[in-house]
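As structure tokens, one chain now follows by itself in the form predicted on its own.
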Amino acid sequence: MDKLNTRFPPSPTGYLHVGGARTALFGFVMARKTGGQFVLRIEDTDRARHDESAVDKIIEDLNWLGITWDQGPDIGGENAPYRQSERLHVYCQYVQKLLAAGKAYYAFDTPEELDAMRTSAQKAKQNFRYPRPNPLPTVEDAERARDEGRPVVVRFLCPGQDVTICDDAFGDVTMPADQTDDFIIQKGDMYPTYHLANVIDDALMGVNYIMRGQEFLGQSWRHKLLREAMGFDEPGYCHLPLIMDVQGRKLSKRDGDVEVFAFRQAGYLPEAMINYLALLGWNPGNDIERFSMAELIELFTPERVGKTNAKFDRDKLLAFNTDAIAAASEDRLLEAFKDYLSINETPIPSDDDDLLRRILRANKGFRTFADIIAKSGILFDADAVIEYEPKAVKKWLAKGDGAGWVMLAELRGRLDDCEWTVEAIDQLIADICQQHDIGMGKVAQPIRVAVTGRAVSPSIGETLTFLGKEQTLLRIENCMAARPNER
């Protein structure tokens, strides 16, 4: 397979969307598989929606996923600069060449005039096509219009021919001539439109294979015509199927976060995200579902990219993450857990590796790192206000004429004299169970509810040693003081 140079050109308007992450992943994988170059380019010509802070966010999200690039705004490269806002002079040069060759022309319709044209076409039950002026406006006409305060843009002179795109996923896709029109390539503020800048940058940066979402397939005819007009080679294409929610609607925030950072912040592993994202619209065959990045690069071929819309199933992603956590080494989990703590406010200290390893072991079986906080976070917050779950209080404290409260009273004194180690605490609990001839739950659960407010925490020995003797005794006393008065 020839070396394929691919790119990921995000618009910096916020955090990286999972759809964009999949596009970046497939482009990265294709370049790595063929020994080509992967380019990160920031398409920041939409100044109204531009968010400068989003550039660093996107770079950080990609790095977290393990997607790296050979050329980009942070590392440079032979085709720098990699921000479109820094390449305006390049686009202007090509606009002038197209104007000089009669392949583009000035236009200066107002928004109101354009709206009137569209309304007229709608009333006539026709698709709106921009009416090309005859003769074409001159430079002097454009200058006069600009002096009058009219918006002056440049439109591409569409040759009026059928345009066929050869796509590796969708096959040959043809746009009929009667559905093409003269589109804008340079806006009134002298910034290029997406179509012009995208085509020029791909050509000058050596991109010869384009992977992007299916929503861009209907725009590709414009890009092919521009390449032909400017003498650029046509790249290969692979448009990726749309990502929908489980109800078949366009993926959006209405049913949860869809940004990569949100999943990182929620405690997912990047390798689980990569594994799951790769299966959104691509199938490796042979019933293979679990693979590493290296294995993905080995397995990937564009021929196995499908046409059917993919569904983003959060439950399936959670299952992937649960399996990835179970398969990961403790060193890998420690690294990922520290990353999770670095971007979340939690009471768990992140600078004690030995403690963090203990916490990971004590919470074995967790699905995301957020589960650890939910289960153990309260043990590290000395100022926590304990909110007792009514069901837990009823079952483990009040039931049996307040048997749990009675047990807490005995435990308070005996814990005070206990050596504060996991082994000593576990032995004390076992001794009490034997002395009273009762099950572990009737001793451990009242303590657990008293110190956490819930019936779930790590093993009781780990729970109390994480909490410390002083906090344990204090919380037991507070729980006993909160016992409702009996009437």
Given for the second form:
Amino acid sequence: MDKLNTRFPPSPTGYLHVGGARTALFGFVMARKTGGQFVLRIEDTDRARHDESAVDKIIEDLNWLGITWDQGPDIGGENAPYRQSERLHVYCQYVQKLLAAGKAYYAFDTPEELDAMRTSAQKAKQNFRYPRPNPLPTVEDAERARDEGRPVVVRFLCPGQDVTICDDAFGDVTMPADQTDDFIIQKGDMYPTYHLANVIDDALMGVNYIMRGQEFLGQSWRHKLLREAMGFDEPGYCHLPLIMDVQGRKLSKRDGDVEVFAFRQAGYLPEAMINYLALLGWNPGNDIERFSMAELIELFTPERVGKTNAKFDRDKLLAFNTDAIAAASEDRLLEAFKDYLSINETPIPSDDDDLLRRILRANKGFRTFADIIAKSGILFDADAVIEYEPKAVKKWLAKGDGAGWVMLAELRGRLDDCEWTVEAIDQLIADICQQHDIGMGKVAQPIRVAVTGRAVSPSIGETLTFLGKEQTLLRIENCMAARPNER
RNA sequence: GGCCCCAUCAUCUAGUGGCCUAGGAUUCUGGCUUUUCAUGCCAGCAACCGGAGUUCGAGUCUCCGUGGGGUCACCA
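Could the form predicted together with the RNA be given as well, to go with the form predicted on its own?
Expanding to the full complex; the earlier chain stays at the top.
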């Protein structure tokens, strides 16, 4: 297979969302698979929507996912710079060339005039096409327009022919000539439009394979025509089916919770994210669904990219995360857990690796790191105000003439002399069970409710050792004194 | 509205004319395991958008409908 050089060209307007992440992933995988270069390029030609902090966020999210690049704004490379705002002179040169060759021309319509034309085209049920002036405006015309305060842009002189794109996922797609028109390539502020800058940079940076969302498929004719006009080679294409939200609409960045960072913060593992994302619009062609990044690189092929849009299914992602956690080594889990703690406010101390490992083991079966906090967080918060869940109190303490209260009182006394280790505590409870000839639940649950207010926590020995003897006894006494929701 | 693209369980999908009584995964339901929760294990429910063709034979090919999505920006 030839070396395929790919790129991910985000526009820095916010956090990376799952759609962008998948696009980046496939580009990365394709380059790695073929030994080509993967380029990260920042397409910041929209000065109005530009958000400088977004660049770092995107880079951080990409790194968290395990996606790396060979050339990019943070590491440089032979085709630097990798921010389009630093490459303006390049685009200007090409605009001048196109102008000189008669392949582009100045235009100075106001937004209002353009709107009016579009509206009337819409009314006539016609497709709007920019009416090319005849004769074409001269440089002098442009200067005069500028003096009059009109916006001056440069439009591409569209050759007006059918344009066929050869796409590895969608096959040959033809845009009829009557759907093409003279689009803008340089804006009034002298910045290039996406179409121009993107095409020039891809060519100059050696990108020969383009993977992007399907929303660009119907616009690729512009890029092909532009390349022909500038004498660039045509790259290969692989448009990706769109990722939709649950309602079936295209995912947008306004849906804050589809940001990659939101999942990182919610306690997901990047390997689960990668695995799930890879299966959105692609599959290996068999029943295998769980695989690592290395396996994905091995298995991936553009021919197996699908054509139908996919809805983002959180339930399935959660299931993948559960599996990824089960499959991860404790070292890996520890590393990821620390990352989770570093970006969240929790009562769990993040500097004691041994303790963290114990917490991980005590919470076996957790689906996200957030589950650990929900289940064990309160054990590490000495100032926690215990809120007794009425249902738990009723079931494990009050029920049966307050058998639970009686048990709790006995426990309070015997725990006092108990050595404070998991083994000793478990042994003590087992002894009590035997003496009274009752099940574990009857003994462990009353304590659990007393010290956490709920019926859920790690196994009782772990729960109490995490809490500490002093806190345990204190919370039991508090509970007995408060006698919450007695009835 | 013009144009482009798409169409298998609720969701992600396998399926490239007979191997399909349509497979896997997620969800859901039932059961088992378990000192709690979660995990895990087992079982079950559940789909070829409609209509015409082509063919001995169609989920798979063709056409027409219908439905969905995208795009028509001085946003990318």
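Positions refer to the first chain, counted from 1. What you see is a predicted model, and the numbers here were worked out from it, not measured in a lab. Note that the rigid core is defined as the largest set of C-alphas that superpose within 1.5 Å between two forms.
Peer 1: Does Val55 count as moved between these two forms, where moved means a C-alpha shift of 2 angstroms or more after fitting the rigid core?
Peer 2: The answer is no; the displacement is under 2 Å.
Peer 1: State yes or no: after fitting on the rigid core, is the Cα displacement of Lys33 between these two forms at least 2 Å?
Peer 2: No, Lys33 moves less than 2 Å.
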